[in-house]
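Take a look at this single chain in structure tokens; it is the form predicted alone.
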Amino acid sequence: MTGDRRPGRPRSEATRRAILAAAIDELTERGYAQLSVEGIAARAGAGKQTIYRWWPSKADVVLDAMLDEAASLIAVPDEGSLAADLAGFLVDTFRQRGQRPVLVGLMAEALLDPVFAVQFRDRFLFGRRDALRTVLARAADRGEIAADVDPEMLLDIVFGVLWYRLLLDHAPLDEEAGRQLATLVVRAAR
């Protein structure tokens, strides 16, 4: 024995994505606010013990099935151009209208947990941004987006947008947003 096992039985793959999706299905159906880790429990036929011994809190399993889908969901795009390659991120990730709630739910959870904000924001929100840095990163090696122009600012532009409207919920936030958007920061970019 090498003394590199954690004490318990190991995770099961098939047990971790059923509360996942369990957690989803939950929060589309109860809204945060009435989510449970019960509930999770419930749904995903898995015992509250094995929620708790894997994730700290109800929040933490719904960041994780939030990494989850968004990676699944929302492609880094490399179609050869600014243009195309921002459009088809912004229409994929706004195309997630369903998942308001969710994320609504997880940013109030955040400004009341510090300890889960700081995992909120480098887990999913710093990731979101890397992965539209990479759009911007690849666009900059074209000649796409000039010299002067920061593109920690782009980003800012992007997701300010996004948090934006999702939490105001004052203006649509569908896929022509996701191309109208993609259009101002080319523009911008230049």
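Instead of the form predicted alone shown above, give the structure for the form predicted together with a further copy of the same chain, please.
Single chain only below; no partners, no other molecules.
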């Protein structure tokens, strides 16, 4: 029942991949601020129009590239206690190296472009958030979260600290920090 073929030449999967790869390469080599649609197209051996045909801005290209790469990295730990699950989630998240420039660049773009901000939030940020919300829901079932505590605020604490350190780069985002934050959140939840 997949006969909904559109007429005309179909989109080139090879070109799509070349563009996403070029975006990542340019980004890691020259940084987000120096990223340009022109540069991505040139490196990908593609025309600029081919990029504009499928993505509204360079940020959307980068976001797609990110999601393409890290498709299934959002693991939902389930080790029986909030403390263990949280520590696992944070340590796991912090372990991803080299992503800081990309994440920071995407956030900058989201701050400057409200249209992209929606994409960024819904397709990227809320994916991770949903994973952690599941963890909290299980903890609530186990009675580890007091009734008067809004789980959304707990989520904001976890991701707030994470992004705050990521953006400001004033304090480490390592396993030790992960464990420390997990401990505090468990206490705050009661």
